[in-house]
Structure formats: C-alpha cells, structure tokens
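Coming up is one lone chain in structure tokens, specifically the form predicted on its own.
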Amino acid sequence: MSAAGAVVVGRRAPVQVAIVGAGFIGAVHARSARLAGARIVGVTASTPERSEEAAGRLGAVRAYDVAEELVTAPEVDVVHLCTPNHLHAPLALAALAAGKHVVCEKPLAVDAVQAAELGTAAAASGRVATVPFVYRYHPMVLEARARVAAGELGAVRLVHGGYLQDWLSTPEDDSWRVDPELGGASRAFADIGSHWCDLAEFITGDRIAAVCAQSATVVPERAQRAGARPFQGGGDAAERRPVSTEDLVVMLFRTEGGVLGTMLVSQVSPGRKNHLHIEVGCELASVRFEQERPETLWLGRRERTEELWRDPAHLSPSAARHAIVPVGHPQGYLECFDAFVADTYAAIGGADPDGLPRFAAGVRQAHVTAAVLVSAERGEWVDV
C-alpha cells in the first residue's frame, strides 16, 4: 500500500468529491478527502436544512437537496456514499453509470444479491470502486500479515477473536441500523462482523469457506429513536418498537485451507467500545492484534512472549510505509482512513496500491454475512 496525496483525474486537479450522508462517518470521509488534497464540491444530508449545515461544517462548495442529482453532477469525480445501507445500491449504480468513481461504506448493500450487482457494475464501468475496510491499514495489522505470509510463524493452525461494542446495549439505545428496511436483515454481523472477517482473510491470505453460526436478539424492544446518532447514549422515549435484527453472533468457521476458527460479534457488551481483536495461532508462534491498542502487536512463542511496537525501524516494508509518526506518538483509526482514501485516489490516478479493498471485498463479505444468516436460521454448517 502507499499513502498518496492529491492526484489528477484527467486534466483536473484536485479530485472533485461528493459526500452523500453527513453524519459521523460522512465527516470522517470528508476529513480524509481534504487531507488527500481533494475538493469537496457537494454534500447532501437527510434534509435540505441539514445539507446546508453540513456544507459549512464539512467545507463543501455547495449543498444539494437531492442525492441523485449530486452523484451524477458533471463536476464530481468521486462519490463517497455514507448513507444508510438501503441507499448504497441505487446511488452507487447511478454514480457508476454516470462515470464516477465510488467509495461506498460497508456493508456494501443490504444483501448479497445487491452487493453482487454492485460488484458487476463496478467491474464493467472501469471506474475505481472501494469499500472502507480500513483496519487493513493499521501498521501492526500489516506487520502480522507480512510475518504470516513470509512463513516466519509457521503454518496457520487456528484463527480466533471477535468484535465487541456496547453502544446498543440497553433498550433506550436505538439507530436506523436496527431497522431491517434501512440496514438490512443483518445488523451486528453486517456492520462489524464483516470488518473482522475481512481482517482475518487479509492477514492469513486464506478465505472462510464454511460457517456454523448462532445469533441472538437480547434486546427485543427498543425506544423509538431511529434518528439517534451512533455511539451516543440513549435518552427517554415512551414509544417502543420490536427488534428483529441480531444483537450478537457466535460463529465457528472453516477456511479453504482447512484452518478452523471462532469469532464473536456483539453490539451489547457493556464496557466494550470498539474491541476488535484477532489472534492467529501458527505452528511456531501466535500473533495477536487489538484495535483499541493499535501501537503494539503481541507475539507469543512457547519459550517466550514479546510485545512488538510500531517502530518503523523494525517493521516489514509494508507496515513501515504506514508508520507515519515516530514510535511512541500514537496513530490509529483516522490515520487508517486517511491512508485508505489516499490509496483510492492514487488508484484513480493509475496506481495499483497493494491491499486496497475494492468492491470485490465488499461483495465477498456480503456472501459471508448471507451464509451466517442462513446458518443461524437452520442450525447447520453452510458453505460461503
């Protein structure tokens, strides 16, 4: 991978960007786009009033009232889709048909059929289309990947971990993601389990072939607060609505290489904020990464264990390229997002950054999610 600055699209620089959806993640996209040298020419939010507010807050040239108008606007080169999930497919298809490059939030679509349609459209368009599986860009993830690939740790024997959050842990917590009409049939797994599975496949180079899953909805009713901002505590709301999407998933899996694994996904684990953790147990050593402690990588051997720091002088070339500040100066999620957006724009300029998560990665995780849902319903192993 390479972190790049502004790139030229055709004869025009900087890149002309549209931000569709102006909530938490829309602001993250806008920040990374600006740092990569892009110009935000338009933004749209859920209402015209919110669009005007967001244009000022995100530094956009103008606000658009209609998302479909923005994603096909002639001045736009790249569309960043940061909307609720049910809008991803129609807006991405419109943008690709209009010749735009697309950055679409995950999950790529509300189901595997829509996701596959997007993958096909992106491939046919010749445009760059990417999905923000940005945890790939942690230097210590890249270090783990490099050591596994080099055979330094021996053959992979076991993969395990999970992704735990607490922001939907009480009946007063709500979000549009809870509604299957807006977020899709899967919530916790599609939202954060997809990140974990992408990371497991990225680090090991081995794909999940079959799954055996169970899911649970442990908060059966929630306050009617669909407009609540993510990661904020619930308030009082008298009206309640039933919940059908899952709060947690336990999954066994088998890879194409025959490796067994386990993982747990939960959005209802008090005290866990963004606890993505993955451990790869190999023949000679085990390696463990925790997203909430991104400066280090745990390496365990039978005779000793050690903690590797994000020190560019002692990292593999792929990891060192993304260690952008000296060891001891923390870097984390936002820097990962910056590198992902910069790599996307570099690809638009003709580069081929290693590990850039394109739409095919989003399609892949949509199929894993679909298999998990079927497995949880039938109570049996399901091939991906």
Ligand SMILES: NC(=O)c1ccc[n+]([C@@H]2O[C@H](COP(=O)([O-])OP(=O)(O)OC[C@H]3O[C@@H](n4cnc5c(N)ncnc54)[C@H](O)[C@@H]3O)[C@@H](O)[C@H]2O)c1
Second form
Amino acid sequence: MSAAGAVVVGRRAPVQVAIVGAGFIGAVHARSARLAGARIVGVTASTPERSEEAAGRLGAVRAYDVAEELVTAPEVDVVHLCTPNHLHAPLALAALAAGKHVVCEKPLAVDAVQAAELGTAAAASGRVATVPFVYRYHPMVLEARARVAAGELGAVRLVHGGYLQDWLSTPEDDSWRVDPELGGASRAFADIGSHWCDLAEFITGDRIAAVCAQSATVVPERAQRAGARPFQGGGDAAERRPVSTEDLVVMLFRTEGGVLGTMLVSQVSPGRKNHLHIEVGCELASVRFEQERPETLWLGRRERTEELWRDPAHLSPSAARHAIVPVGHPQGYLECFDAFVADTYAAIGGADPDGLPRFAAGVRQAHVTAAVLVSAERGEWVDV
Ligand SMILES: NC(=O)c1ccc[n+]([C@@H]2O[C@H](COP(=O)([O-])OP(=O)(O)OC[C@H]3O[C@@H](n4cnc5c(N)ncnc54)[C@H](O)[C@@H]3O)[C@@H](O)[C@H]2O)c1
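Please supply the coordinates for the form predicted in complex with the ligand, as a counterpart to the form predicted on its own shown previously.
All chains and molecules follow, beginning with the one already shown.
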C-alpha cells in the first residue's frame, strides 16, 4: 500500500483508491470501496466542475481535473475505471504502467484486440486487475455453480436464457453507449450479453466455443441527448442521429464440452428492466436463476420442482460465504458489488479468492463479442 496512506493503529493502512467516472457505476464502486475500508483519494468526472461535485458526493479527498494525472498519482494504490468504454484501455494501460492495481469496468475495451493488449499488460505487471462481472457473486449463482461442479445434477445438457432490458426502447432514449466511438462496435451484446456469457461459463465451468448470431437495430434513429443518463433518460433536447450499434441479439452457441445453448440479448424489450435469467439443464435436474429474484434458485427434477432459498444453513460453503443477512432479508446487486470489491482488495493483500473475475475474464468476453459480430454479419457459425 502507498506510504502516503492514513495510519490506522493496529490495522493495515486503508487501500488508497481513485475513481474515474462518477456516473451510475462510479458511485457504486465508491460505496463498495468505502465499505471495504478503502480511502477514496481522488475522483475525476468528465469536466473539472463535475469532478468537484463528484468528489463531494462520493466522499473523496479531492477532485482531479485530468484522469491521466489521477491514475498515475503516487498516493493511489488501486484505480477504478468507471468511464464510457473507449477510455478503459488507455487509462488501464497508464495505471498498470504506473504500478497500480486496476478494477476496470466491462466491456474491458471497445474491441478484442485492445482487450487482449490489456490482458497482456495486466499479466506482465504482476498487479491485481479485475473486471466487475459481479453477477457471479449472487449466493444462488454460486449455489448453482457448486451443485453443477459436484456432479449432483448430472452432466450439463442444455444452457439457455437471456438478458433483456427496456431502457433504450424508444427513439427518445439515448446514451453514450449508442455511439460506437464511445461504446464500441457492439452495444447490447458487449454491454449486457458479456455479463450473461460470463455467468454461463462461470456456472457450468464450460466455455462457449462457437456462436451463430443474428442482430438487429430496431430503433434506426435516436435522439442525441447531451447528458442522457443510463437507465433514466433525460438530457437536453436533441437532434436525430442514425444508429449503427445493435439493439438486440439472438444467439445459438456450442460449448467446448459439446453442449448446445441459446440466448437473447435486448435493450428494447418493454417491461423488462434487468431481466438476466439463465437455466442450466442437466441429466438429473435443471437449475434456473433470475437476477430480479436473486434470493431463490429454481431446481427442477422429473418427480418434483422446488425453489431453494438463500438460507446459509442449506447452502454450499462458497454460496454461504456471501450470505450477508439472514434468509428473508433480501440482498442483491449492491452486495454482489461489495463482495467483488472486497475480494479484489483481498487479492491485493495476497489472497486468491475463488471466482474473482480477473482481466482474463474480460478478454474472454471480448473474444465472444467479436465472434458474435462476425457471425451476425456473415450469417454463419463462427469459432470464438
Ligand atoms: N459491472 C456492471 O454491472 C456495470 C453496470 C453499469 C455500467 N457498467 C460499465 O461502467 C461504465 C460506465 O457506465 P455508467 O452506466 O456508469 O455510465 P454513466 O454515463 O452513468 O457514467 C459515466 C461517467 O464517466 C464520466 N466521464 C466521461 N468522460 C470522462 C473522462 N474523460 N474522464 C473521467 N470521467 C469521464 C462521465 O462524466 C460519467 O459520470 C461502462 O463501461 C459500463 O459498461 C458496468
């Protein structure tokens, strides 16, 4: 840890953290960092005025006008990158070169080449570099994974599900994510499909080997609204602009283990807010997890079906570890984030937490996304 860190008698000095980007997810990172005992030494947003406002809001020691200055500042141990996607790679490379540990949001970069460069730089640096595929931290996801791994459900036969949202349903909805310069050539898939594929691979322990995808841009023109906020809309009155990034993807896939699967990704499905759902059909039983009902796991057998609750007394150790409050007191997304950040800091302290999503996981999903784009364009199966 940095020598400039505050001294805490009888304990290790707090991790000194930088937050770059202070929108939706920047605030979530800052909260989880504070809960893990970190000190937020600096924040940068898109303008000096916004950085100043964000420093106060997120409880940072000070605002930095320039992100490059913050990510290389001597007092910083860990850099959290929470900006639009096009800034992830340059800032992560600068931070790693300056010897920082890095938490970089997904998608790791705007394309697979850039993501691979980040993976290589992280490996060479010897620093901890993680990517918030935080749905891994739901106790009932961990329970599904543990039961599959133990062979309790029999061999995996079929994987299916999807990730549907509605916040970009109308031509009035806008986000920097729509612009390929800022978000990358893939929008819906890179943004949320990457979460689903990571989860599918995490639960099954198998990897997607080939994909056959079709994509559609069903809202061909959108308002261009300065200041539009993800999931909330708003922003200034707008001009129209043509849209080149996909609103939805329909995908078939085959795993390295020879299992077949299907999945749907959409940001234009009215009524679906954050509908990440995954079902793994095995020889003896099926398990199904729905992110909007994260306290339970559906377990289906031929003779009966049941809903398992997040009761630590009946969970596998890896799932019980993340049960923070007693069953019946709902926990969810924020607790997943807290656990992910705490595990990242534990790794910085020398631990090797099971399931911690490191940059390799982000690189992996960048390759899946690249294969989906090629497949959708050519109309054929593409190997990952
Ligand atoms: N892991 C997850 O579950 C999850 C959830 C949401 C978003 N994300 C990812 O987090 C990132 C940010 O998404 P968001 O929803 O918070 O977007 P957002 O628009 O709410 O926030 C982005 C922030 O970046 C800031 N910014 C823009 N340019 C900057 C610059 N040059 N320097 C510093 N800050 C700058 C903006 O001011 C804004 O505050 C994206 O990569 C997104 O994919 C991940």
